[in-house]
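Form predicted alone, single chain, as structure tokens, below.
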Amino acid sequence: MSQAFAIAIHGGAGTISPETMTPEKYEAYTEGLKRALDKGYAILEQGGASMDAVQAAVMELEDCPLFNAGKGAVFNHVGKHEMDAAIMNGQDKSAGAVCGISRARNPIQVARAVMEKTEHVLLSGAGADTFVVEQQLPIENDEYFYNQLRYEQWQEALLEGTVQLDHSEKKMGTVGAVALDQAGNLAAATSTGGMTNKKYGRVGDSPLIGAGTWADNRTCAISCTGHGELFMRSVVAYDIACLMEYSGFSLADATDKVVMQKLVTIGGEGGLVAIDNEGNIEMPFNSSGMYRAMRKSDGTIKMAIYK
């Protein structure tokens, strides 16, 4: 019999309020969960890796203009887009990562090429443009990121003088993936493009290894999304691979403790998504929302919005 294998993903915890949640808006976002989704698990099916299948998924999510990833990243304060990503192998931990990209058009992309051409784990601003210039990756032009709903968040964050998060009630952000192989490897992968008008170069913990992204075949693969300075106070998805390898809890109790407890008590409002090495996910949220999706190599479906 060959191994489990199974895929989870995420598209952005937050303040997703039912009232505003059109059948419209709802059909065009579990649309894109579902092709991402498809992407991924159609490569463990096939025996694929679990970091292509992570990769896959994020990249699907990272085009559509709904995530805030990729084509539909956020503004910053000056009105440009700085993307964030991290992808990380579960069998060796090695793990590739950038912050502060402007051109990429896929980020997980670049990530991964950090992880496999450089001796590095993260690169950042300038430099990591050069560095996708030189492998020759996609880039795109300000045209291509620029999306209507996305401006008048930030033309509005600017007059209030605030930072939005990257999932206030009108967008979705951080998007991630993790996933289990038939060969037993565990995988992980978070895409971003932070918060609107955020400022002074600022990064948050998707592209942090232990912060917002982990993976280890011991343990578990998480991907995490919400407000990104607690959770990296918090070093949310180390903590829960920790409680595993040295205090033996479940991946269940263990995401349980760190979301629903430990981060509730500083105010560190998001979800994540985990897999353990048995195959076991969990989709843990304290926020009101969480767009999230699984699929299991037992039939098991699971696509959500809301609690």
The other form holds:
There are 2 protein chains.
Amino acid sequence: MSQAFAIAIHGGAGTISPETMTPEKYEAYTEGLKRALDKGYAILEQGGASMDAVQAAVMELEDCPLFNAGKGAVFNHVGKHEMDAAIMNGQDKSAGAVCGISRARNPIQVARAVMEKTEHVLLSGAGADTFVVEQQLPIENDEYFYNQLRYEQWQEALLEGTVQLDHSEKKMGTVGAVALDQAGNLAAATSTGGMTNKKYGRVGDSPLIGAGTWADNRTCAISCTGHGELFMRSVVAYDIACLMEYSGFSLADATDKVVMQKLVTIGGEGGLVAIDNEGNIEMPFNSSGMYRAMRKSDGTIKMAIYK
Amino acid sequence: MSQAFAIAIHGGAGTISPETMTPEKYEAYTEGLKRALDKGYAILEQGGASMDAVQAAVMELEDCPLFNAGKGAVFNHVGKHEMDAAIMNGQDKSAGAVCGISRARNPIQVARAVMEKTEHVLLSGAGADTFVVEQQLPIENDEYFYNQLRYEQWQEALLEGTVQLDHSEKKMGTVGAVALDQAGNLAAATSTGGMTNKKYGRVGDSPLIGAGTWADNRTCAISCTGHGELFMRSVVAYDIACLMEYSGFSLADATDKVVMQKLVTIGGEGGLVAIDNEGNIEMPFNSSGMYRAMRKSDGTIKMAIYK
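Switch from the form predicted alone, shown above, to the form predicted together with another copy of the chain and output its structure.
Now the complete complex, all chains and molecules, led by this one.
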């Protein structure tokens, strides 16, 4: 079997400026991306499923404190962590997601369990935390999620009275992955800690099927990162699939129209990683940077932060 | 100004059989629908906004114990109420939504406040309940939400160990409204108590923009009712808008394709009310019944339960 396979990942988009990037930080971020990319790619190379590849890649990013997901999740208004994640299988459009969970080590693993162990798609809040415990998925205490940088970001946001989109260089948000496997199946996964100092159980686009996450073998797999509210109101991920299915757009044209035109018009800062069923990959963003990487079975490898 | 205006509402879809419907029950349901329809229509007739009309109609349905939303919300697994709602303005695609709130008298009012008083779109769980209190929106105690029929449904579901889609005649779910006002603006609103005996903070399609609720002046306004998980995975409401915008479908053709073909193929039982920017209304459903009503400025009035 020699069907093409490929994976693309992101570690968030935002106003990332080269001026404040030290060589050490650059090295750390690219190292984090590389570990996740390698993990996912290895699964695809061995003939594994795209669902396993995107989950493994996202778990690696969740375990890295540099990215706003899992261990690196930002603090909410009351100094806790509320994490969201979603995973979708392009083969049958089955999906699982969680929002507002606080204790799981790997929210994407919980999303996968929602998909496989329940008849539901989205579980939320305290109820979802109970599900994590009942499923005996790894949980962590506050110490695990504590991170001095995140703590300082929260204190700063508290003082300023602002809700921070985790979008400055110090405050990068959301991780995700999309992949095509050797069986021709697409998958997408997204995970995030949301906004620093967020209140009232705010949920963004990441865990919402069609908004921040989408996969359908007939069209594409998408994982978004950006200003969640505007991504939700634009149903970004499914909009790209519809442009492909109903208007005959290529992946490149559809992602360009949504990210570089439609979202720009409404001030929806961010980007996404996308893959179609031929293994074409697009990683567009309208912010100054997006942590991203991709690797294809034809030997193409790319890793970048700025434009 | 003599621009056409119109409103359509629903009180849930499911396996509603004429055999078990008594004249008294029929009277009560149609009376409940009529009150909501009249409330919304009066606002449109006086030149009011579609946003106010759909909110008023849904609040009326939330206040009626017959429908699974607000006062009539079903019991979850631990004997509490977790309610979801969303509202969307077709003029600027602004939106507000809540999921898993437990104390608000009118969840749709909370969704409207999320849209107007915060920079967010979706608030969840305990955090969203805090928002309700801070906004001084009407809250109610357990007694208000207590309802013998709902209690018995919950006890039955507990015994059977099932999660009930509120889809038998006894267990009808979700309310919603869509409207076009004299200024040519579309709006949609949806509210639900979800599934009887639901666990783990399960959230369905109702509060998700693009899934259960959508409004865009360029295409249509939609409010869905049905098997939430399958509606989420199909991004039902936005799919109809995309078929209109990208494939040039009429509202009738787009709703027919999604409800009577695509959803039927995957077993996604339910229906929706839809209106386009010319005031055309569609109320398709693939279940045996859907509580529904509509009224147009040209004099058309319709109210029905069965096919």
